[in-house]
Amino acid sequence: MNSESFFTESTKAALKNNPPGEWMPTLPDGCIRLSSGFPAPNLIPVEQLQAAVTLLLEEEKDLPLHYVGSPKMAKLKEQINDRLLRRGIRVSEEELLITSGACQAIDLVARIIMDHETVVAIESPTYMEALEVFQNYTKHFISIPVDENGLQTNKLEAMLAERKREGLPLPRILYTIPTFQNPTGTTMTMDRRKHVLELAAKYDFLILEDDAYGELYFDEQPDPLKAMDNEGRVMHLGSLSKVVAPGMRIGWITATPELITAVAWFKKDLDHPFAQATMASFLEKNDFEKRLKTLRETYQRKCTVLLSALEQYMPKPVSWYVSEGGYFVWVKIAGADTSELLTHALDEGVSYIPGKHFFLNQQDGAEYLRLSFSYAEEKEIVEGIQKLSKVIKRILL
């Protein structure tokens, strides 16, 4: 029997187009882990959570283990809510739905809006696990690129005016991810921020706003596009992934009562009571601003220790962005395969995101890898960056 002829086109397609693999090798180990986008391991409340589910369950007995029927779950509706105030977004129940992580409200989103059809603006270089899912429903993008104050606007302004007056097709929606971005960690500035809200007006599109660093700010908050959203434009995607622990799989997405109806008749693995319950029940016992206060303050000081390192350790060739929040610094290195030299990195015992699985065209992104310091020790973010620029100048120079 051969399996594949039972595939709609459309699956066909898909796996082609985009087939699965592996993007990163094993790594070695004790290897510095400079490639995950994990949160730092000393700040997953492991015994807070132990606690809530020992709480949870003695106060809910079996309730959060069916498939409903826990008042927890409608409590972390209301704790998300109140998250979403705190960023200036005020969304009713109806705009509201809580996914596993914001990867899952990616996909869903990609299921209700996109076809082989659909052109979809992203930028360059965007989050891959959001590039590969769109990738599953369409090969139509426009790449806007991203510079050391976000998605150029002007040149998103450039592209559909272009289009439109060659009568090409327009975006359906855009996909960025404007505060501390992955991978570049890089911040859309309040100007541009206006002038795409405007765009999505004059263009009609959709924006979904993936903000699941959002919270991470160093100095200063940035104001999601969804707060300065009249419309109903803006889908905002959120996580507690990067904040409490991505174990728990819990995102969620705002729009209008009608796209959440959809995106939730979609959403076809039910809801996760007792992961949900055990969350809310986390969040009702502990301090989640005095937490985030630690966070930002770890990840500062951890992204200060790279940036440092950097700047001590690495070879002419070598420039970065300068991150104001987030997980991630984004490294270029004139006239490197960074793919290359990954394989090298490795043996050295430090790994990183070669630039290429962030841009639909790969070879975009040969140059540039992406860092993550929210893992790794301090002691270790500076001996990952030694190994690294030894690895730089032993190949390159």
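Here we have the form predicted together with another copy of the chain; I need the corresponding form predicted on its own.
The text that comes after this line covers the one chain and nothing more.
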């Protein structure tokens, strides 16, 4: 029997893409992980989550372990709504859906919005897992470059105007990470935020705003696009993965009631009742604002250590953007192929993610790499940059 003969044409097309997660390097023992976009291990609230589970089961017995789940699932929705209100996002119950992480939300949006003819506008570079998801549904992409001030909305406008003049299909949706972008760490300016909303109205497309890092600001918290949206064009994604624990898989999406109804239709009962109830119990019993303050201070300190180490040890062909929040620093090594360079870096004992994995046209990312300051300890960050600098000098200079 040929099992593949039962696949749909769209499945066959999707399977021609690179396997999900192929970009992840195999790390040698003791390697300094500047590749890992994970929370710092010591910032995962293990004891508090354990206490939340214990309290939950003591109070509700078997309820959180059933299909229907615990009443605390509704409480979690209220808690997330409260967090959104703090950022200027006002939504009704019908405009908010809890998801199993932001990645499920991305896939659900793609499912209801995209088909094989859909044109999608993306940032270049962009979050590689979102790109992998979108490629399961369409092959039609328009890449708009990112600079130190985020998405270059003037180039987006030029592209839209050109396509309209030539009678080409316009994008149905724009995927953007305007705040502390993954991978570049950059933040879209307020002028550009206003501009992109104006373009969405003028050219009639939706905006999928990925805001996974929005609460991890160092100095000032930018306004989300959703807080500025007067037409319901912005679908806002959020997650507790970066600020509590990624393994809990708690995310959400806000959008118009019609869009949320469609997303929920395909989500059906693909919830994690126990995880949602546990998170609600955790948020109920812990000072979350205090926790966020600790996270911001810690990650700002780590980012400063990384930037200082780059300044001290990197040779002249190397440049980078200065992050104002989130997890990442985007580095350019002029004349390098960072994929080839990675082999030597791993031999030296330090890892990163080559830039090519964040681009639709991978060759566009040959000179770039992403460094994460979230996971490694400060001493390891300095040592890792020293090792990486040593490799760059030996191979390129």
